[in-house]
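Just the one chain here, the form predicted alone, laid out as structure tokens.
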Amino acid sequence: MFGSSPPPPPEREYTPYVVFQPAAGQGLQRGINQMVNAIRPTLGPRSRFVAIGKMDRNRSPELVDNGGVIVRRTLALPDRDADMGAMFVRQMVWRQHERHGDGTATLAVLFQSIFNQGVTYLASGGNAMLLRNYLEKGLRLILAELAAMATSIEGEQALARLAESICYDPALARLLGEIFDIIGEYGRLEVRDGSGRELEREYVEGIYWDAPIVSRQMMEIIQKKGPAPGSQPGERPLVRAELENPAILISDLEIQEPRDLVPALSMAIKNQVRNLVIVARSISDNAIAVLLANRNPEKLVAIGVKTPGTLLDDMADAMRDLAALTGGQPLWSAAGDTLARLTPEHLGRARRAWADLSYFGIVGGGGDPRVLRDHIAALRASFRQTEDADARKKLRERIGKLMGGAAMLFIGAATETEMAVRKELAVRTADAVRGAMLEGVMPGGGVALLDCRPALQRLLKQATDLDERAAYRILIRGLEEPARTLIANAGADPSEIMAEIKHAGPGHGFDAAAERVIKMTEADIWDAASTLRGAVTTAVMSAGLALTTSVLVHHRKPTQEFNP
């Protein structure tokens, strides 16, 4: 898949050694080019698949058209110097994949162009650190130009056209446009395997967590048949417990003894609570038996569900969200709270609550709307400020839950391989559409990058330092690489098409599907602004870092020890 390169001498293969320039730079460049050349064919609507062999030779290879997945499947190259360059690209591209879901191929080819041009310039006597500084100066100008191009997007049709420009699957794009128009940019979307060949979607009323009911028998208290979140279309409806106008007791307590429940049940009956949901980290079998025995609907019906989350921080976040949604006051085990101090003010309210063996849901939370709005605003502020991909994902899911939008997308296909490819494509497209709804869109097909060149050319005319002039020339040529690659992947001549684009003027690019040069905005060909900015930033910063790397240090291969 990567081509061939001579391995280092056998005696050095797994021994410690240090590599200096020029061998260090040559090794890095070999690995970078091999990895990026494996990603390059995946750019554009006429992308090609990369076949990745399975460990089991009897199984068919995995067909992938996503740069993030390609690098994740690549573990090492036999040439240890080249492997450092390949793993540098691997980490860079996978970070883009996790952060934005798309833009991995754009990032890879842009980075490769800047790096290779930089290597050539440094070989002629250029200063690496000065070149890096001027590349970063040019990056700031590019980001300012991209920010000026960004525009908002809304509406089902516009979202569908954006999705199609990312996934090139009209049926999938139409459904994603409809789904995001309904659930919003923060809404919860689960992509699951379908039962047939067609795409299906399902919307879930209210808000739900991955938190099961504590006992199957509790679902017999009030049986309600209906599709549970995650069930496939046509699948037999599951029975679940459903309560009207319940009170919600929010806690992370471990309820061990039956007598621990007595204060809560007595308080509920005294205050004429007819339906009660007890959210707790765990409820023992003996305590569950008390809840099951108390089945007089004229007095009280109570069910127990597990506190959402597996980690303590996740549980705490879910409890705060439940409190804002229902108006309840959580009981915290870390603060020494017990059910003995429970008062009516601790109980939240909802129009309806349900639970089954996998999920716990609330419809129509009864909390103060102003408190809920402030809570969501605080979560949104944290979402904008954090850069950690996992933290952003969790915050986005929390915001989506509280805003009440949730949908299921079932991916159908003729074969298991096709389903896996289409499912991964749906997830990647959904992430990019979210980013576009949050931060806007700009002309696609590499056109936004091409339209940044005039600003760099103005800087180039003013610059007198040789390293500065070189940096701007490198960036100007690098910004062309995504468009050139897309054109080449479509089977056209990049030089000829680029001349047509230059003659057509700003905003024009190559529509690979129609095989002609058109104005991107009129054809509704877009890129998510956050995705493109992330790709450009990472490409330039990473190229500068790689160009200033002068020494490679190899460690001994770890000894494999047997631990019985």
The other form holds:
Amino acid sequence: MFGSSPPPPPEREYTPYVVFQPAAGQGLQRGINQMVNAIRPTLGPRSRFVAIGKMDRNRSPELVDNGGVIVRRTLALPDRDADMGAMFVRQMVWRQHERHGDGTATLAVLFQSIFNQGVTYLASGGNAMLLRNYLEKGLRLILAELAAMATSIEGEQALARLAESICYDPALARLLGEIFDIIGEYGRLEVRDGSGRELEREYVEGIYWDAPIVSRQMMEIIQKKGPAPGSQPGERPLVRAELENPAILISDLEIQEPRDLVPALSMAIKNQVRNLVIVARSISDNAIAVLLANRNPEKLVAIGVKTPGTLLDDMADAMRDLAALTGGQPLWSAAGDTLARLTPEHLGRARRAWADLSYFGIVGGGGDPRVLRDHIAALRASFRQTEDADARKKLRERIGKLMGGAAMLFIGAATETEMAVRKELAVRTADAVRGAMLEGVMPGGGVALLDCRPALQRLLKQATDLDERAAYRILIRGLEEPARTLIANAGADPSEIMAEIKHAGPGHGFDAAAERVIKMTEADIWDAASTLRGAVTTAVMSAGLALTTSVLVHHRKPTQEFNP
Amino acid sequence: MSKDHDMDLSHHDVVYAIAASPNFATDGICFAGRSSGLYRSQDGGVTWPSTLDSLQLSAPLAASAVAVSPAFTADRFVVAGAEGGVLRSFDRGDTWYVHLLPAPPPLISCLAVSPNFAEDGVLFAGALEDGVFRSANRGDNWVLWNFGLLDLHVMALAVSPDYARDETLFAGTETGVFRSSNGGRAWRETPFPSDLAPVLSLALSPAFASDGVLFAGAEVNGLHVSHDRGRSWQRLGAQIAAESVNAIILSPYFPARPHLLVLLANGPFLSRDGGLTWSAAAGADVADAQASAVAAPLGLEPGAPLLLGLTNGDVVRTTIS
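Please supply the corresponding structure for the form predicted in complex with the partner chain (the preceding block corresponds to the form predicted alone).
Starting with the chain above, the whole complex follows.
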């Protein structure tokens, strides 16, 4: 797909084989360089597009300016040795894209610089394992330097400027600034297709789950208007169930028999509960019929909603969240709980609850606010301690829900393709802004990395081991690569501008939009600390791994995955 | 107002809030929200006729909060909180308009008016179970904005004197203090210790924009101060450390003159050293009633008038000692 290296002989294409040095290293390097060079033009505000051909050759190519998308679209190289290197980059860049939403091009060029310098050094007789160890030692110093540079970011305008430095879309950045100023770093944001050409946003009050009402007949026409999850801008939900001051029965029970409901309904009436929400894993048609037959606004109106979540763990998490929010005590099927054991103490409370065919929501949970705050604090602590991306995502979504509202961003565009690209951009920028709010920001434009060099130079001066000195020199040069690439992409001369930056001193970098060297913080040009830390860590660790790879083993017929 | 509408002192109800005209020295106007209704004095707090007559209510309507516009002399705007809604007057309290808030009926516990109200028309209403309602058009429409407000039991609100620029306000709740820096559209927790809450009262320094000082009065746990916009808190004044601080008033000259007044159950106390030491603020005889509301319409200088609302429905006019 990229480059001009000849493909291996056809008879080897679907044959398992092993490749040793020097062919292994050369093949790996070919693939790494091809893939990174495809991403390189996308770095910085003056980035350029990469055209990716469609499967249908009659269709116009897709124009992409995002490293994550480029690697996702690049499924294989014909040169199988090079393909191994390209797929190494693909996996690495995709992980950065998934986890941070930004920094993919920075990661790619930094990784490439370290790797290529490392290959050159090893060719002159260096020790790969020692070099890798010293690269990792240098990484620890870089991370400490970056941590010292991080500052917190807050306020609508500052967030909008940060968003713009990521997406280069002023209208989108303005809205994301407003949204994150309101929903906060954990807040729930849904990015949806819009109906027009413009961007629009709406806010939903209260907390809601993807959990439908069990019967359409439990809903009614609601005159009150207001944004709701799933709605399009301008559209208003007309049909749903709304209950004031409801009691909430939280469970993951499967309610099969109508008679199972009798103790619950009797207890509710006896305790003067007028509105009751029964959260259950399932409610049979016969049991639903009992709930519908006994609807009496003077006595009791009960609705059923499904327990949020599809997996058991997700259901359990949702039930714990509901319990903290409403003050109820869940009934667990795994613990042998049944409705017969229901007492008034099991019921949670809320100011309002609503449900429709897709969602179940609560406004003003009636639980003890201390319990809720402690619950959220525990979720935040887990979030900080968890490394697993999926677990972090789930925890963030749970915290976001419990914060009391959600934002919906509707992406308008002239064409379907434009909408898809802008949606992708919005999601990616939102992830990066979240990261910045959680872990702070540092000077952008590659300046934070440049400002790590003096510390490495001090380490270099003290080092006597040849491999150690080589590692620090490689890192010092590598840290320049993102800034150099950004400058080159803007059409300026990297050597000339780098000299200007050196003369201007720490904190200074190249403002590609204004085409001059400035103090980045004064111009509000920032990078999200988490994004940059992630990019540097992955680049150095991956380069060390690639440099210590000696043999390639090809499978008979490798599979191709759309998602790396 | 006829004398027969004057406050019935035999009717034992609580004075929840007192608010005075910014031009009190000249017009003598002040309002008292009580369990039995809303009352207005136009003679500096001597007589208190009911002011809700225009509503022709069939039963008493408790006025749990009251506030006046900072531009009261020009716009004559008064707002009061009640169960289920807010009352507004645009003519110094002669006529009132009821605005119902979304069901179930919220109980308004406190009100706050933007210092820039003449231009922005922003009002906030704190509710005991529903969080904070916000209006940006002088109370015509109210919207619940509770993003990040993890405790919806709001007992006190305080708006930054520099609100037009910093859009900052604070909410005291059952579990602590929350801050909004975007005009009440989103809230963030402050590290006020939840075991020292509920927070019944809040007050911001008139120089908040530069000194970042705010005070929080807790139930049973005394007075607390933050010098960094709520990012950290310290307890103040051993003498009142175990008291319930129902209200806090700062001198208009604070911090140059670090005078502040707190309302405890046994009356108002004054500190002239930023809250370190305290003495009784007034020699008023409150008999066996407890003080429940206070206003110092002309500041905290000796001899300035002090209006004390009591749990027996009485409002006592005294002076700062």
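Residue numbers count along the first chain shown, from 1. Only the largest set of C-alpha atoms that superpose within 1.5 Å between the two forms is called the rigid core. None of the values given here were measured: they were computed from a predicted structure.
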Rigid core fit then residue 518 CA moved by 2 Å or more between these two forms
no
